[in-house]
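Given as structure tokens, the chain that follows is alone and in the form predicted on its own.
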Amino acid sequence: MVVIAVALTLSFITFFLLNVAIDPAQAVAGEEAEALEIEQVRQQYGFDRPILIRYFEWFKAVLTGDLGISYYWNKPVGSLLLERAPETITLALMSVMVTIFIAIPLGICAAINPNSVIDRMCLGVAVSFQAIPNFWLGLVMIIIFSVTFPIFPVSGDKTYFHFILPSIVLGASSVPPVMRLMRTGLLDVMEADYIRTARSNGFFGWKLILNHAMRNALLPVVSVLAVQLGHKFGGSVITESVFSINGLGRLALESILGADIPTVQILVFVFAFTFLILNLLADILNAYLDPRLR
């Protein structure tokens, strides 16, 4: 019911300032329309109405499937958001992964290293990561691995080998995060009386963490990585326009430019409901590694 409400609500609030922000009697007629072409489409739309009925008619149109005609590419956006949902979805999936597979490593070598030379490297590392913006990082790595060395594609996303880099600019932002809660779970958890027994029948390092501590270690990863996919989804936005893939990033940023209302409120819409059913997902799985929590 939570996420219900917060969905309906943030449906609200985007409708209520797409409208306030932007005439969409503007944006249909044209940049170049005069003022009686625009009073007309503003009645023959019934955008003269007020913004609540407007709003509740677009939402059960919604709930219907119908959302509506993009005013820019002037199709429908339900077409738009399938055609640019599988390269978007690619991308997010394969950036959480660059960020398991570097994050939780560097968090374990911290851990097991605590206050020490390789845990500074680690948490240098791992900031070093967060300091750099994704533009500048996906334009140094197109210059090195697709100019300078021609391993990887420029840009597109035709083939799983186009996602490679873009993947890793848009999972390194998320390192931090996760590097850091994967550290100190681990120090948490190696101090329980569980991990001192284990200590006593012979278990150490990697076979300790990996066998012993790692499970009860990820309960805060796993919800920290369920909100960074769901920022890949809605933040996708520079890396998508870097690299040239036409995700719902992309279509986002095309759509604003465009002042294209209807495809913008639905990418709203679309972001913030798969953060929260995110969210849920990330709270089912903790109590499911948990029994606590059930």
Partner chain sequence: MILKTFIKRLVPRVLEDDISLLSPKTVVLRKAISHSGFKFGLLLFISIILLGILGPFFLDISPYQQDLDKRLLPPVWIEGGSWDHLLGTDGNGRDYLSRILSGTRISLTIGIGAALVGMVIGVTLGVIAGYFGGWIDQFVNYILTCQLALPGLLLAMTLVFLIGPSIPVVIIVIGCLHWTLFLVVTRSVTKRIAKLDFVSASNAIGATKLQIIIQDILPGIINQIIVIFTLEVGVAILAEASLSFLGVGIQPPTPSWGLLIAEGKEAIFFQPWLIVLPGIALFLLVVSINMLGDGLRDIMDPKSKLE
Given for the second form:
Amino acid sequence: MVVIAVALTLSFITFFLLNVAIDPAQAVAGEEAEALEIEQVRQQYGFDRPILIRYFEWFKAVLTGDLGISYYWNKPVGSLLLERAPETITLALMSVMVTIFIAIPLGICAAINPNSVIDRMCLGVAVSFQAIPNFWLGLVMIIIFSVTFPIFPVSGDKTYFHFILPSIVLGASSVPPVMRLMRTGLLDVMEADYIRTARSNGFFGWKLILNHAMRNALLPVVSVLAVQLGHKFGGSVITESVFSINGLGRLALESILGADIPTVQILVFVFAFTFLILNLLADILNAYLDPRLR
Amino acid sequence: MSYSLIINNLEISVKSLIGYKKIVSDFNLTLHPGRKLGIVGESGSGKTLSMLALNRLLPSQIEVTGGSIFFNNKNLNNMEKKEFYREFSGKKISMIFQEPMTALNPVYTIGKQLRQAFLIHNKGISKKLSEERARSMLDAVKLNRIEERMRQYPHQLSGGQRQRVLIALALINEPEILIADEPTTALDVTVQKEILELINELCLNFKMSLIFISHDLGVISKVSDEIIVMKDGKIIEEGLTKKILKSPKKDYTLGLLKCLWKLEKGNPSLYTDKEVPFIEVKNINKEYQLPNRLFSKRKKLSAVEDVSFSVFKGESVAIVGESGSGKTTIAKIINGLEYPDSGEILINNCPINKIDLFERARLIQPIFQDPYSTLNPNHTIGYVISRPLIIQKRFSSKEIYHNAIKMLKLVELPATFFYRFPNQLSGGQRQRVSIARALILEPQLLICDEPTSALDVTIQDQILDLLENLKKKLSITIIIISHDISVVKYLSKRILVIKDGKIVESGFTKEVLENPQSSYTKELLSSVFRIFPPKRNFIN
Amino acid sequence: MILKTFIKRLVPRVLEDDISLLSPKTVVLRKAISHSGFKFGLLLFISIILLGILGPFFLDISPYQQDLDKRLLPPVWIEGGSWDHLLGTDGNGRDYLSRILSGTRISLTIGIGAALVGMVIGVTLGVIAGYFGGWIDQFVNYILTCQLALPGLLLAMTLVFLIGPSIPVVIIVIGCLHWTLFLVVTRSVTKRIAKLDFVSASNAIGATKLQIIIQDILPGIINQIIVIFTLEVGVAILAEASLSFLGVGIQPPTPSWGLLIAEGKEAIFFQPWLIVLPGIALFLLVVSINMLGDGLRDIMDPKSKLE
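Having seen the form predicted on its own, could you now give me the structure of the form predicted together with the partner chain?
Every component of the complex follows; first up is the chain already shown.
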């Protein structure tokens, strides 16, 4: 229910923002168009009617599967999305894999030996990855792994091999929060009363962590991973433009620069909706893991 | 099988920047099969730490720095960590803890936790056998509907049931020694009694010896043959329970006992003014909505149901009930901090919601239970005490300062505390400050919500004395709310017993206690472990 | 002599039981002095600020002055570099050191400005939701879900592009999209404090809601706000750099670091330092700010102890 309500609100907000901030008729007609020409476009497309009516018409069309026509690409927005979506989905999923495989083991190692060398190193990694801008990391990776040592291709999206560098770059930005959460989560759990109970029953070492601590410590991590995966879709703009991947992010950038309102509108909505669905999935998974939430 | 546990000169220290600081020293203990030993002491006396050390459960900054622990001539201190966990934890020595609400893993079923605890010391046992074992343990701790319990999660059980599960968990590998660390402190008195009886019975059935830690001499006297009294990390006195309760050798133990005896004697000097009804509570009701769960409907909880009573000027009335009985809600409603769903409260014949904030503040003031959250940590004591006057906006800053200093003196605190912060004070001192804050407006009614239940026995005694003196000096009306009948007896003339939001009994304290009418009051009274003063009176 | 006694007073040599006799401020101060990450971050941050603000005064080359004869000069340590242009020049022959140094000011202005905007929005909503609870809390929660679901960068790009890029616009847009952390934390801390007995006590002495919020609740959340503010400055700086990099933030010729990297992208194969150098500047600034923030979090957390 909340998901639907939020999605509706968001669709309205983006529609409103985009149609007020810019004159859609001007955008269709082009920058050099004369006043008369603009007026013509305005009437032809119905931009002179009140915004609420236009919103409802747009919304009705979207519900029937008609996402509108891109001014910039002169194509239906729906087919544009279908064309570009696979690249972004591949990128997002691969980068979350990267995050999981780096952040969770590091977080566990750091939590098992608090204040040790490993812990300090993990903290160092977290602090510096948080400070590295994504696009710069991408460019530096290209300089190192494609220009100086040509191992990976500079750009493109033809094979999965092309996706390795971009996934690492995109995944790296989520490593610090997930790792920190894993670490503090596990540390907190290890201080909990029920861990003391388990200890007094004779559990120790890995058995203690796997049998008693892990599931509790993973609960917050699941939620954060969902949020991060949601951000990957929105955050793909930068990575896709650095590595010239023809996905939704690049489509968004090009549409924005081309003032292509129908496309941007749908994209913002799609990204928001994906995020909401992912969060819902995380809630359900958490309820499965934690009986108290059922 | 015969065995013995001998602890010699155990020393425990906390690690800090410049080295070690001893927090327990010269701790000696000898335990033989089938014996029951009680360790009593106030918070910070080291009673829990020394037992955690025995079980290798000390927090990370705290270490054993000396002495030895022998179990059958085997020195546990020198033993490898792994060997200890494998051979002793849960198998020879088991422990149960104070907080049953958090001591079970929230994400696994009761059955699974029991099975795992059994498997850890009995590798390769079939699932069926281990389940069988778990069931028989739940039966041994007298839980009903065992099949259902096996599949339940901890949050679906009550506090008493969880403590039973924890005991089952501790005993599943048939240890020789059970250490119980305040296992009943977080429970209601009626449940406390059942759990203590269960522990006594299980010790016999399982042929275990018991080490029972508590701050409460009354509880200890029920479960132990011998007592160790600890203070500030040292053993003050030890001996047979009967002997110590009758004729303690050390002043400290005598002091502890005196507090209990005094409560037992009651307070003869309760007096009242002419009986003018000061506050009238008429048919108040209050419901709470429970928070939403993901897949369940909203539920309502009725906290107070049709409660009426009145309090006369200068009188002291006690409201007694167990946790969740709605006593705190009643206090908040009388204080105007919560609104009843129906019914009304009259103060001097005026409905409380018609009285303006400032006026109400000069009529009624509360004192709360938790000394650690009752004072804003960001304000100095001086500001905390003078703030009521500042908010009333009718006093010059000089007046305010003098008044605040006067209040500090009234609650027997030095004037230098004016510039201190709450974190620099002990629990008892904080409670004094909160009394000073409540009294600076010279209110006519003081509502004390469990004013002493978070404090150590000796401190509790001092605060009760202070309240008693203030009552005499200022002829103030007091409503005292407590789960502890002995506290109430000492301070109140009349008593209301409530259960599930309803008044089940009311009357003069003496009559209610000597001749209770309702079955619930009888049950409450029989659950309190009283320690009677010996014939030869120590008090005077 | 006075200095010496002052330092002596601050040096952490107290034992556990003595800490209980210190005032809260002294405890925070002592923790700050013994926290190495915090000290390092502070030192780095102050030196970057000094370089960024005072630096341009000592350089006589303007960041905008073009010299087409001296285009794409390498830094001094690479062959062909000269001491006239310590970090070389860009594609239009402008001095790179001077451009990077003046980029500091832009990053800091936008970072601090945007974090302030976010703080005002987030803290206001958070305190209101946490203190009043009920349907107000649910409404704020609804706004929060909406905000979280929106693709922030995409929306920022669109808005800045449509309204027209300028520093104030970038500040407001980034600020309006970065308040969720403030809200979440202030709301939960406010909820916790509002349940404590001292708030009930304030109620009982006749304090108004506003007095309770200002005197009882704000002092309790101020520490967390400072920590989040610091961390959000870092986040906002990175957001600005991303926008400028994509061409929808600060516009040329203003020397924003993101923009410098975007301009350097053309020369990725032959003059990689054009990309690497502003990136390092960005990295150092954000690292110093994050270390400050992490340090502050440790210092102000009442649970953490003096080590």
